[in-house]
Amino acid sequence: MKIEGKEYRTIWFDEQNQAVKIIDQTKLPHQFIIKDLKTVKDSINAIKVMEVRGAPLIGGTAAYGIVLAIMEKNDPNFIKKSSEELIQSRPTAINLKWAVDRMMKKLSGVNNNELLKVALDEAKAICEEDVKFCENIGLNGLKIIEEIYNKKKDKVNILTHCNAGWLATINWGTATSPIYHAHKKGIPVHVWVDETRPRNQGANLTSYELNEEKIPNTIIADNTGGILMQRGEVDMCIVGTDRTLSTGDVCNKIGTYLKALAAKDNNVPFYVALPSSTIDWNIENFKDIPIEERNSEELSHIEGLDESNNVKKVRIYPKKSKTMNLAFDVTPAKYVTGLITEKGICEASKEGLKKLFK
């Protein structure tokens, strides 16, 4: 996708400098900075502090983290320890563990002198696979948008939450991919962008990338979606997911559950877009999903540009106030209209997923 008219991906390997390149998302939307990752610790830190974020991109970064570990020290114990540290860097997104496990399985039994090449090829394959999956998610989701447009013959208003755009994947995005495909096909779409406190990924990232693709969008406070649905100003919701259970229950950015409840009450279709790498086939009870609790400063402080155009962080809460910063919530399958995957659209249920994924 584009930034200032130039095509980018969120992560790539620089052969010349032997480094992994990322877009530092903590600096967006005010600064566009490409950063080098040269050690496995760099990868772990990038995931922890959310220089990279979004389940598929975290997976890609972890895969390249294994590559960097081999470049740093081609030793089985060091590589295994690095893999464990990568998995622990963020607990909720299943893609991270999925990617590390896939890398380690691929490297099992490979000769030391071939290890780096095999690892690099596999990390690239994981990223290329995600690009294709996200493109197919878009083509499948496009059918839903087309159906709504053919009935309305007017712009299609879509509400999304957090950033499930191309910045959260390698390219295309999950929730945004159908929107990008609809826009490219000439269907008039408008996106209601949830601000997504506390890190404001909707305002800082989703709106930013939609602007770059010249797609009309409006940032709203997280609590505004309900009244827009009551007024008939939302035709459909599309969100992403960090972990979807085989039961169809969806774990996503905090606030997703409330949007699903509002959508159900107002008969607004609520879709979840995901690649199959985000499906957890092992956990069946959503209460067993590890829900990340992040630093309270994400709530108590906010960043923005001051009058001199400098990025500044300021406190917005009383110093004595306590905060609780849960990063994710779970939307039960009964509130999900359908799951949009790379293989097609299915019901959010064990039976629905089994029809697509044998």
Ligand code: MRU
The other form holds:
Amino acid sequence: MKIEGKEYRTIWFDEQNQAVKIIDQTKLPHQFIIKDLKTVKDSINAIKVMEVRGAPLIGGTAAYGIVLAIMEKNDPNFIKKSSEELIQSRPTAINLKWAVDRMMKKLSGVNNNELLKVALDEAKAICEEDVKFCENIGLNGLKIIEEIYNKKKDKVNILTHCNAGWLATINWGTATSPIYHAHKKGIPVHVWVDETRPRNQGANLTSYELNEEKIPNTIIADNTGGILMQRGEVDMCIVGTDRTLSTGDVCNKIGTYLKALAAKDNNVPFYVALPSSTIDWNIENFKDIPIEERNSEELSHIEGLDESNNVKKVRIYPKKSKTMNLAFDVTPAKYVTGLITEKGICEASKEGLKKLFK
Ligand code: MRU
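Pass me the form predicted in complex with the ligand as well; I've looked at the form predicted alone already.
Below, the chain from earlier opens the complete complex, with every other chain and molecule after it.
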């Protein structure tokens, strides 16, 4: 997708400099900075501090993290230890473990002198596959937007939470892919962008990327979605997910659950877009999903531009106040209208998922 008219992906391998390139998302929307990852520690840190974020992109970064580990030290113990540290860098998005496991499986039994080439090819394949899957999610989700437009004959208003856009994947995004496809087809769309406190991924990233693609959007405070739905100003919701269970329960950015409840109460279709790499086939009970709890500073401080256009971080809460910063919640399957996947749209249930993924 485009930044200032130029096509980018969110991660790529720079052959000339033998480094992994990322867009540092902690600096957006005020600064567009491309950063080099040169060691596996760089990859782990990028995931932890959220220079890269979003389930599919975390997976891609972890895959390249294995490549960087091999470049540093082609030693089985070091590679194994690095793979474990990568998996532990963030707990909720299943794509992280999925990508590292896929890399390690591919590398098992490979000769030392071929290890780097096999790893690099596989990391590239993981990223290429994600691009294809996200594109197909878009084509499948487009049908829903088209249907609404054909009935309404007016602009389709879509509400989204967090950033499940191209910045969260390698390209296209999950929740945003149907929106980009609709826009390309000439269907008028407008996006309600949940700010997504505390890190403001909606305001800082989703609105930013939609602006760059010239898609009309409006940032709203997280609590505004309910009244907009009551007023008939939301035609559908589309969100992403960090882990979807085989039961159809969906774990996503904190606040998603409340949007799904409001959508149910107002008969607004609530869709979740995901590539199959986000499905956790092993956990049945959503209470077993590890929910990340992040640093309380994400709540108590906020970053922005001062009058001289310098980025400043300021404290907004009383020093003595306690904070709690849970990063994800779970939306039970009964509130999800459908799952938009690379293979088609299905019911959020065991039966629905089984039909698509044998
Ligand atoms: O904490 P983040 O910013 O990594 O959370 C991201 C989300 O919750 C996204 O909605 C999810 O990863 C889907 S990305 C296509």
